[in-house]
Structure formats: structure tokens, C-alpha cells
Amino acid sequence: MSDLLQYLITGLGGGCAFALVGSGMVVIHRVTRVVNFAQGSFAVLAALTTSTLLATGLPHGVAELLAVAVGAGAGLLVGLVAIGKPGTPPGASLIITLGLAVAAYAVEVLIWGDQPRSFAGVPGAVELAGARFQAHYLLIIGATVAVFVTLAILFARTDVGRALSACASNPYAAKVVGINVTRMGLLSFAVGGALGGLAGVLVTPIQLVTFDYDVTLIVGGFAAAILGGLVRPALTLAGGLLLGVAQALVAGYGNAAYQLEVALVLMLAAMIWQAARQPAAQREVA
């Protein structure tokens, strides 16, 4: 039982990283209809930036906040390239984000090399019902809950959130009432970059990060986002946690080499489920 509880806690911690990456994809897709495959790169960039800032003597907290800001800036830059030109089709923008994600490898290797990096998180360990795990997992879970509560408030209670939702629902009507759709799209990319950066900052103390770690994050994040139809942050959170726990159980009781396959299977199952729901939803509308 103690082993199971430990796997659940560590799985929830890893799942939170997937949920944050996936939520960034959801925020961007809701507004622009673009699937941003550079989302994992923001996490890696923030993680590597944090390691450098801490090495220069900056304290924890300041280094992480600056790194998240770097992730937001990178998201804005990707948005400028992907959707900055009005009329760019979502399919073309998707290909652009994929190309930028590959180009990020060269930049990261040039600056930081190809060796894995990490840094210290919350010190100490926690014991619960015989299970022992790093205290940093509690920070990951707590920060993720706070982020998703903030996203819910943003979209439901603020003018900026309503403008973002309006662009997602009907871009033409949003333009008619004076909303700058391109600007809202760029804002969504910046928010997505910050969410991805936060995921990288939180997960690095428990996971060595290399320049290509974005593959793991983007596969897991996309699988989580697919469960929510790329429009529902709450279901993205549920999908990320489910995937994280499933991978932890597979690694604990089976073979850790199959963790990526678990994400792919979950993604496929979610896509089949979404496809099966669409005809039923269309019949209800009709």
C-alpha cells in the first residue's frame, strides 16, 4: 500500500507538468485554432534558463519567475511568427510551430550543450502512511491547482478572458465589436509560453532536463489536451493527472521504458472517444 501511495503522489506530480503544458496548448487553440507543437520547448527553455540564473547567484523564486517570463517571451515570439500575418491558415501555423520547436534544439544545444541539467527544489521529504516522497511534489501540485483556478477566473470573470473566449467562439463577431483578434491570439501564445515555462521550472528538480525533453512533455501535454477536446482546461487537468499516475504505475510495477507508449495509447483512446461524441453532439444541435 505504501508503494502504491508513493506512485500515486509522484504520478500526480508528473501529471501536473503534463497538465500545465496541455493547458497552454488549450489556451492557444481556444483562441487561434492552432495546435502549438512548440509548447514543450517553452518548458525546456525555462528549465535551462533557471539553471543558468541560479548558477549566477540569483535566489530561488527570482530565478524561476524570470525563467517563466522568458517562456512567455518565447511564446509571444512563436506567436508572431505563426499567426502574426493575418489570414495565415491554422494548418500552416501548426507546421510553423513544429519547425520552430525543431529549431529550438539548435539554439539550446548552442547555449547549454547537450548534457542534462537540474537544480534543487523544495528541500526535504514527506512521509505519509508509510510512503516517502520529495516535498517538492507538494509544491508542484499546489502550484498547478492555483494556476487552474486562476485560468478559470480569467476566462469567466475578466474582460480579457471574455475577449479571448469571444475570439475562440466567433472571430468575425469579435472583430465586429472591436476586439483585435490577432492581438488576442498573440496574448494566448504568451500565456501558453508562461504555462509551459512554469511546467519546466516545476518539474526540473525531480527530472533531469535535456534539450530534447520537450518530446516527452509535448506528447503527454497533447494527450491531456486531447481529452478536453483542446478547449476545456479542467478536462486537460484531469487528463494530465490520469496520464501521470498511469505512467508512474507502469514504471513502478512494470517497465519504465513503456511510459511513452502509455501516453500514446491514452491519446489514441481520447481521440476515438472525441470522434464518437461528435456525431451525438451534432444530432443534439440539429
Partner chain sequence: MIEVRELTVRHGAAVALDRVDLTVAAGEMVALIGPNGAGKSTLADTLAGILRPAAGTVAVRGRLGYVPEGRQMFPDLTVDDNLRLGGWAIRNRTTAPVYDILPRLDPLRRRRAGSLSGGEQQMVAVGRALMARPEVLVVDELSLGLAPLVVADLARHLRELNTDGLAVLLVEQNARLALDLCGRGYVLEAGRVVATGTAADLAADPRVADAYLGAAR
The other form holds:
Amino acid sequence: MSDLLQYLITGLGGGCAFALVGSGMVVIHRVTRVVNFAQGSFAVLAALTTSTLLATGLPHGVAELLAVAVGAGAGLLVGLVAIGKPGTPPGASLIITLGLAVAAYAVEVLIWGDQPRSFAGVPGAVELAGARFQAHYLLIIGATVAVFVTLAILFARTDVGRALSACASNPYAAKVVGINVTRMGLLSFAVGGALGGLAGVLVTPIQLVTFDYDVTLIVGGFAAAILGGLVRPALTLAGGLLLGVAQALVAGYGNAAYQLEVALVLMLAAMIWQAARQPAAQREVA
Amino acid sequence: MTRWAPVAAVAALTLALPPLLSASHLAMYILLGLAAMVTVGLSLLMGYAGQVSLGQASFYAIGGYTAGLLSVHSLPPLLGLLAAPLVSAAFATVVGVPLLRLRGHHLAFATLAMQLILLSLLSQAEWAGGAIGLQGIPRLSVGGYEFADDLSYAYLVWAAVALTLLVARNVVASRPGRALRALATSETASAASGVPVGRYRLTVFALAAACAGLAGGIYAFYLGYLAPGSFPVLLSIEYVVMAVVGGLGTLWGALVGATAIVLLVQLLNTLGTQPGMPSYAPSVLSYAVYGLLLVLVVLFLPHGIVPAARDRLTRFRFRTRPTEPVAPEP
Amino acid sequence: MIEVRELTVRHGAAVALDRVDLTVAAGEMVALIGPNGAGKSTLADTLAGILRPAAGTVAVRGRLGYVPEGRQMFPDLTVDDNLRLGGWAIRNRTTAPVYDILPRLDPLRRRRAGSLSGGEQQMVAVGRALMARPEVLVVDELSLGLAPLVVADLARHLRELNTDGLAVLLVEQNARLALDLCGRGYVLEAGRVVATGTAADLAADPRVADAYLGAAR
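Show the form predicted in complex with the partner chain, please, because up to now only the form predicted on its own has appeared in this conversation.
And the full complex, kicking off with our chain again.
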């Protein structure tokens, strides 16, 4: 029983990372209709930045926050390139984000080399109902819940959040009421960058980060986001957690090598099921 | 017809080239030809069927492993070579039925997922050599002739590229091909037209897989060994870069794109292995260049090099030719 | 209020508006009629600042409220949120005055805009434009797809607003409706103004009557 609880907790921790990455993709997609392939790179960049900042003597907490800011900045940069030029269709923006993700590898290896890095998280271990796990997991789960609650409030209650939702709901009408859709798009990219960065910062203490860790995150994040139809943050959270737990269970009771397959198969199944439910013609944008 | 002159010229030139090339250039020639084959299929898929595939290297791998496995188990190598495109196409057909229901970014991720799953399975499959790979693939031999040196593979590749281009051109010019081109962008138009667009899309998907599979088969015999590590996701992205840079949906574009990228990679490798460069320099340079190329081409040359060049050429021609009167409609 | 001179707008390579002149003075209600594809919506979008002129000038004095063609709701948001977004440009969040002018919207506050009927959505669109506290209102295809009774109701609201001082540019395919409501009008065909004058003059003009008002008068 304690084994199961252990797997659940570690699964939830990993799942939170997916949920955060996925929610970043959702925010960006809601507002700009672009699927951001560079989402995982924000996480890696932030994680690597954190390790550097900590090494220069900056205290915990400050380093992490700065790194999240770096993630936001990277997001903004990606946004500028992907949607800054008026008239770029979402399909082209997708390929652009793919290109930027690949280029991000180069930047990461150039600055940080190709060795894996990690840094310490919340110290100590916690015991709960017989299961022992690192206290850091509590931070991950707590931070994730806080972020999602904040996002929900942001979108529903604040002016800016409503404007962001408006851009997602009907970009033309948003222009009609005077919302600068491009600026909102860039804002969503910055938020997506921050969310991705946060995922990277939270998850590194329990997971070695190399420059190609972003593939795992992006696949997991996309899987989580897909479950929310790429527009619903709440479902993205659920999807991410489900995915994380499924992976942990597979690793614990089955073969750890099949973790990635679990994510992929779940994602494929979700996508195909969704496509079957909704005929493509309905989703066509005139 | 003047249209055939450039084709014949390029064909003759590329056929005459192999004996004149040095050993390393010959190897590049072969790899370029193989990449061109994969890119032709991908360019068709992305340009005409409107599908983005980030997993084309999967079919390359399947073709290679098919040919390799069959020959390692003492079946005639020619059989392996012929089976390679067929098995790839079959795989694509099976996988394509659910996958091609997806559109745009969904399909992009699905093909990526497909490749990751395939690579993972290959790494675990002991019967295929596992992570270490398949060793000792015998040389390709047809009848009594054994393809023993690079020069023979160069000619083989030339023939395979020619075959691929011929088949692709016929598909493009056919009625289904034209229908697909017209309908690639609109689901509602497709549904209303009565054309079995889904079936055509699947056919193009399988065809692209076959192109990649044949290339993979030749690759297996040429190299003599295969490993999952030879078919990373980055390779699929490389093919996408080649197709996009050259020009989606144009056959010349696939050739130009493949050539441009292979030459560029070679240049980068030379640069990256200069004394004083760190060990990871070649990969950093290629990542940077792929990424930047993709971004720049999509932003500034959205249709790729070949269509942009064609545009320039057409405009030039129109300026120098006197305007002819338009005949009245009957 | 609105002064358009020699306005030319392009749609890619095609010319959507060709040297159009148009004015709307304070407190006026002006009609812009013409067939489908004439460029009426292009003109409306340009006045609202969504499209850029290729040549010519557009001068809008005072705040402009835009009721776009096809209602253009934010379908997943509530009516209240839709209205509130209307005030985005001037940071206006007070929806109460709009509910006063359009009391039929009051019971629909919390409803998803996407679930409303066409007439209700059109009313929300008008309310949303009013949130910008405009001095001139541009209404594009008010009557499209709506039942005559609903249109009459909306028209009545517009007339009241106009009497209270709001200038209105009514862009309409339904020429009879437009010329009944407005004092003056323009006829746009293939991007060009082909006729202009008082509503009575336009209605009496045989070309206009034939093309847009039906032979039987």
C-alpha cells in the first residue's frame, strides 16, 4: 500500500510538470491558435539558468524566480518571431516554433554544454501513511495548484484575462472592441514561457535535466493539453496528473523503459478519440 | 519540348558525376540521393496532401530494418530491397487510417509520437539487435553482380532517385493527384465534392513512406549495419527542413532542398571539427542552422526556394516577351 | 463626425474600395446600401480601424462604436462579459446604462452569448458597441438573417439613439429598411460610390429603385 502511495506521489509530481507545460501551451493556443513546439525549451532554459544562478551564490527562491522570468522572456521572444509578422498563418507559426525549439538546443549547448545538470530542491523527506518521499514533491504539487487557481481567476475575473479569452474566442470581435490582438498574443506567449519555466524549475531537483529533456516534457505537456482540447486549463491539469500517475505506475509495477510509450499512446488515443467525435469540417476556420 | 531540357541536363550531369568524385564526396553523393528520395515523398505529403509529418525517418528506419533483417536471415538481398518500400508502405497504411483523421498540429505530434514509439520498441527488440543495432548486413547482390564499392551504390542511388521522381511525377499529374491538390486545404470542399479524399491522402502517405522505405533499404546495404540511434527525431526534422526550404509540393524543390541542406551540413561539419572547436560544435552548429533556416524560410520565403525562383523567372520572362493579343472566347 | 476622402483599400491585389468619398455629420443617420461584395463591410472595417487604407484619408472625430456584420459574439463568454469587453478601449466597465437602453438584455446577463438567438445576439452586439460611449455608430448588416419583427425592434432602438444625438452609419443590403430609417444615403457598387443624395431622392431614382427596391413600389 505504501508502495502505491509512493508511486502516486511521484506520479503526481511528474504529472504537475506536464500540467504546467501543457497549460502554457493551452494559454498560447487559446489566444493565438498556435501550438507552441518550443514549450519544453522554456522549461529546460529555466532549469539550466537556475543551476547557473545558484552556482553564482544567489539564494534559493530568488534564483528560481529569476529563472521563471527568463522563461517568460524566452516565451516573448518566441512569440515575437512566431506571430510578430502580421499575416503568419497558425500552420506556419507551428513550424516556426519547431525551428526555434531546435535552435534553442544550440543555445543551450553553447551556454551550458551537453552534460546533465541538477540542483537541490526542498530538503528533507516526508513520511505519509507509510510512504516516504522527498518534501520537494509537496512544493511541486502546492505550486501547481496555486498556479492553476490563479490562472482560473485571471481568465474569469480580470480585465486582461477577459481580453485574453476574447482573443481566443473570436479574434475579429476582439479587434472590433479595440483589443490589440497581437499584443495579447505576445502576452500569452510570455505567460506560456513563465509556466514552462516554472515547470522546469520545479522538476529539476527530482530529475536530471539535459538539453534534450524538452522532448519528454513537450510530449507529456502536449498529451496533457490534448486531454483539455487545447483550450481548458482544468482538464489539462487533470490530464497531466493522470499521465504522471500512469507513468509512475508503469515504472513501478512494470517496466520503467515504457514510460514514454505510456504518454504517447495515451496522447494518440485521446487525439483520435477527439477527432472521431468532432468532424473536421466543423473545426474549419473560414 | 523545352521543359525536358533542364531535366535531361541535370540527369546527365548527375549521372556523369560519380566517377569524378573523391571518396568522401562520393559518400555525400549517396547520402544526398537517399535524402532526396525521402524528401520527395515528404514534399508531396506536405505540399499536396497538406499533412505535416515529423516522423518521416520512421519509414526510413522501417525500410532499412526490413532489408537488413531479411538479408541477415539469409534471404536474397534483392528481396530485402524490394520488400523495404512495400513494408514501409504497409506500415504507413495501417498507421495512417487512424492518424490521418487528425489535422495540422495533431498530426504533427502524432507522427512525432509514432517515431518515438518505434525507436523505443526497436531499442528493446533483441531480435532486431536492440540498442546496439543490426550488424553484418551482407552486400547487395543482384543476379551475379555484387554491389561492392561506393561507385556502384552511387549509380544505384541515382537510379532509385530517378524512379522516385518518375513515380511522384505521375502521381502528381494523375486525376487523384490533381484532385488532392485542389482539395488539400478545405475539408468542406472535399466532403462536398464526392472525391474520396481520405483514400487519396492515405495513398500519398503510403507513397511517401515507400519512398523513404526504399531509401532506407539501400542505406542498410550501403552501410552494412543499422542502429536505432541512426534515426533520431532530428533526422525527421532535417527532412522537413529540406522539404520546406526547397519548396513544398514541387519535385525540383525536394532535390534543391536536399542538396542545399546536405551541402550545408557538410560545411558545418568541416567548420565544427576545426582544431580548437569543442566536441559538441558540429551538433550545435547544425541545430542552430536547421532551426534558423526553418524560421527564416517560413517567414520570408514561405513557399521555398524553387517556387520563389520560378516566380522571378516568370516575371523576367514576361517583361522580355512582347504581349500577345488574347484570342476572343468562342 | 466621419469624413472619408478618396479612400482606397486593397484586398491583396484586388481593389475593394476605389476613391470613396463619404461623410456623416453629427446627429445624422446615413445609409450605405449596395449589393453583396460591393465593399460595404470593407468600408466599415476601415472606419473601425481594423483595415488600413492604401490611399486616401479617413477622419473620425469622436468615439466610434462598431456593430460588425454577423454579430461576432464572443460565444463562450456571458452576455455581461461581452458587454464589458465592449468598453475595453475606454476602460468602461459600467454596463448598467446599456441595460437601461436595452432592457431586454437584462434577463440574459449570465447566458452564454453563443446560446442566444440571432436577434438577441444582434442586440448584444449593439449594446457592446454602446459600451464605448460612442458619438457615432457604424452598424453593418443589422437585418441579416433576422425576422422582420426583430429587425423592426432593433431599428426602433437605433432611431431612439439617433434622436438622442448619436450619429449612425447604417450599412445595409436591405435598401428599403436603410432608406426608411435614414435621411441621406450612398450607394456603393464594386468599390465605388455610384449615387448619393437624400433618402427620398435615392428611393425615387429609377436605377436605385430597380436594383434595390424591387420594380413594384
